[in-house]
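Given next, in structure tokens, is a single chain: the form predicted alone.
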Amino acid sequence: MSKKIKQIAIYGKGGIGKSTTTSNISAALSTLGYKVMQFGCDPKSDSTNTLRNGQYIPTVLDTIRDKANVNAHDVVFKGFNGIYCVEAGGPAPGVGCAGRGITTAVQLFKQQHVFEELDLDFVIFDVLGDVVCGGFAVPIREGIAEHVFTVSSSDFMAVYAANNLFAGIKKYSNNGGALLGGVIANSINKPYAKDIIDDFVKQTKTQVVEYVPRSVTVTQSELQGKTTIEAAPDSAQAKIYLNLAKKIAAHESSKTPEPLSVGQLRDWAAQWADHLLALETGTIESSHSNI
């Protein structure tokens, strides 16, 4: 009997630092001993550069194109530490859909097992978070994901997004589709972000999976085409990434997630606005009164 696979997707507003934390996280999987593909599923195409010294890899669509029988080994390329870097695709600018690349490249390499060939221990997927609609929801609509995380600051549209993906879990939740393992909070320097965050987990009953803060070690890392694991392994940023891998791997029971309405969040927002702008000004001391 073959082993079980732990396929994770990680989601994201564009720009939130999705690919970062998730190459940091595959990385550190490595590290721990584990076999790692990463699934970039942004039509961006970038999702894997930082495992591999900054270089983009073909993709699968491009391959597809390119000749009409394509063996899914082609498309897979070794990154750091043994790392299977694939990166799905998109279509050519300005023709077709964005999400297609997801859809025919999970196709592929389902069809010819390519997973439970390299014997891996973890597949995550790194797919954009502004959408969840097409083949951007693949991972959770067909169950391929078992668990999905989301990658979030405490900025409104990054809410906004995760609030989104939190609908789409809902709606396929009874129908086999993935559930939630919960929110990664990134760029959290200031207790009021983290605040905001820990309300907003709250108030859509789920949870916080890890703090990651904003750090000037990433910045140099990835200046140098690398993951902060590889660059700066005894930094205090590799050690919450590392932290953060641990906490994935032994991450087992995912939940459907509560997300609020449209009218519910802009409720939400204009609360920590005015609770905000109460800190600025004095009128309260801590951002941990209520709001």
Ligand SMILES: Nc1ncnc2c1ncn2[C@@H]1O[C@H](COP(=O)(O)OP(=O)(O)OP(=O)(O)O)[C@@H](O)[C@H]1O
The other form holds:
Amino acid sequence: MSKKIKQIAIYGKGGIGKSTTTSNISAALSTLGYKVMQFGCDPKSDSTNTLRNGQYIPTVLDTIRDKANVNAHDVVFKGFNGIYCVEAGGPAPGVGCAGRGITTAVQLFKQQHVFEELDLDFVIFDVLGDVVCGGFAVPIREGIAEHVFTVSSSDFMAVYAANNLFAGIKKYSNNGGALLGGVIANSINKPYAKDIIDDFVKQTKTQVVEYVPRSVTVTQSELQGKTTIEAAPDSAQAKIYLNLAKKIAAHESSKTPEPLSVGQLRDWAAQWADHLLALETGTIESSHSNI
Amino acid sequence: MSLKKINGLEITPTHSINQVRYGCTLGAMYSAAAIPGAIPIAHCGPGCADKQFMALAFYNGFQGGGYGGGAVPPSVNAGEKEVVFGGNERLEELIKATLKIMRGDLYVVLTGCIGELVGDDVGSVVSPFQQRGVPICYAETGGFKGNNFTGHELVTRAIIDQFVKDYDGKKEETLVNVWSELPFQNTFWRGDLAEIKRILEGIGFKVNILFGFGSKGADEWKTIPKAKFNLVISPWLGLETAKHLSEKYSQPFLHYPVIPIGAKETSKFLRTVADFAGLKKETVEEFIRQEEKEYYYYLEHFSDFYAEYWWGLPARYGIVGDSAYVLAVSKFVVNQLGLIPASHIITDNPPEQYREGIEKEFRSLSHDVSEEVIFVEDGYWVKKILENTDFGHKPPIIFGTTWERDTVKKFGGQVVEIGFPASYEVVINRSYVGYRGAFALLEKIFTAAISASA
Ligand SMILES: Nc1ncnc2c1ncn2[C@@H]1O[C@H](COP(=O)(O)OP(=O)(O)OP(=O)(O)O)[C@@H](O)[C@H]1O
Ligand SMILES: [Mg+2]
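Instead of the form predicted alone shown above, give the structure for the form predicted in complex with the ligand, please.
The next block holds the full complex; its first chain is the one shown before.
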């Protein structure tokens, strides 16, 4: 039998940094010597851009649209350091069914045993924003990804989205679906941001895998069409991504999270709002103010 | 699509299907219903299941639904609510209710288009039941995946992977799994599978026939992994299953594209299979001797009619239908009756990769007969092709379906309905294959031919 392929899905609110983080994880894993595939599950089909000098690749669904029998290998493109890049793609905005598109694209790869054939160590699914319908839950269903990581900032909307995702994971958890590896805290610069995320993972019985600061190096790299790992390998930010990748590579067992109910989440957010207001008006001092 | 030119006609895609000649993927409910004691559960919208019933099991030989088909299968009847909120809960409820009131040895959940489009995770609903030891499995048979042939292999695979499961024990030396006609789609499958089982047992096999009366249902399916090999008797259907089984249980398979009709083909078939399996020659030859003795006893009497009535019998034939029967019947009527082929039309939409193999079979229909075959699904083209065929000066015999009736009326031939839909046939367990089925076919052909002037 072939080796066990680690299949990971990255979820999170729209625009929170999923693709950026995923691409940097893929790039870092590949520099560590692993064979990686990054599978973009987003009709925008821009997940793998920074692995391929900013270039778009033909998507699985565009190819299926024109041809009845698609060889999955025809929609796999090599990117930075030999990373296999795939974009599921989808219908034009406002028409068709993007969720079904994701299902179709993922199934094509499963049916043709592509992951095994390419002898991969990692497949990372970068999945569009919120899990809006059944199709977007496909990567966390039985037999596809085993570990889910959520990218979240300390913004409440991002936390809400993460909490929703936890609910989805919990729902499928006793039927062999993917479990939660943890939260990748993105754009964490302010001390209170770390406090908020730390508190959230405590409440929901999960963990933070890595704190990734917001950094201009990321922006500069992106403008060159590259990941930070490729464009600025010696930067502090690249070290953080590398660290994150190592943690993911070492990560073994994921767990079922305990999402907050809507009421709990609201109360939790209200408490933090009061706290932040107090911080701003100087009523209290941040516990990290001396760092 | 391997469309092309035939009889001076340029066959172009029509992007439509007039006069359907198969069911949708969900029609594979009838593959489940064909297993004694099995009950299909439909995860689809209202009307889907009924349409498959009416098409496949009613206006097709009036075969009837039996224990698990017809009006029996429970359905989710998904509506607006299940589309918007997902149908998982409704399905769970339905399975629970089914288990309460319907006794089955095997339950097969089949998903229709709705559940698959909205992304219902049927696996997550079914697997807790499986973990509790309920004999249940699920197949994703959304209608957009293809026809009921596609569905058949999906259902078969689902049962094997989820119900039969892994096995690495001993094999039984003479046990064979048979994968042949598509139940219900082939109007004569019940009688045919019985005859195939009979002749294979005659030469010394134990036969897992898997569908129909001769199958022992779920218990028999459980013994699939013990078989020494898989026997695929059809031009293409069953090959996916056989390939899967060869990986899963390290079972080799023998692909025999021609379902044998008549003594010549059947004896050849039996010898090939026996040879493959290494059966004892004496037993095989003894059985063949007995069968041929009986066969030729009857054929001898028939030959008076065939020799004397020449002036009123058709000389040429056209044939329309599923690849399995189009090939099997053509072989028989060309080699045994000396009929002259005029056109061969295959309508079951075989997967692209198998078409060349099928074409090759027709190029060696007989040692001196090489024929072309055309793949179309639209009734419009079937009609056009038949109308453009030169059948000579005598009215031909057309092996086809009820759809061919009107076309053939115009040029004055006789129709023998050999496939879906056969709405002017009542079929209980009639068979057209093997030693015995050949006579039923002969009777049918010539009764049709001579009663034309009645
Ligand atoms: N740590 C960071 N530092 C600086 N910029 C960042 C960081 N993370 C993400 N960004 C920037 O934020 C923007 C959005 O990121 P990205 O495209 O990765 O988000 P996404 O979650 O994939 O979005 P979508 O949901 O639209 O797919 C990008 O311009 C990216 O460069
Ligand atoms: Mg993205």
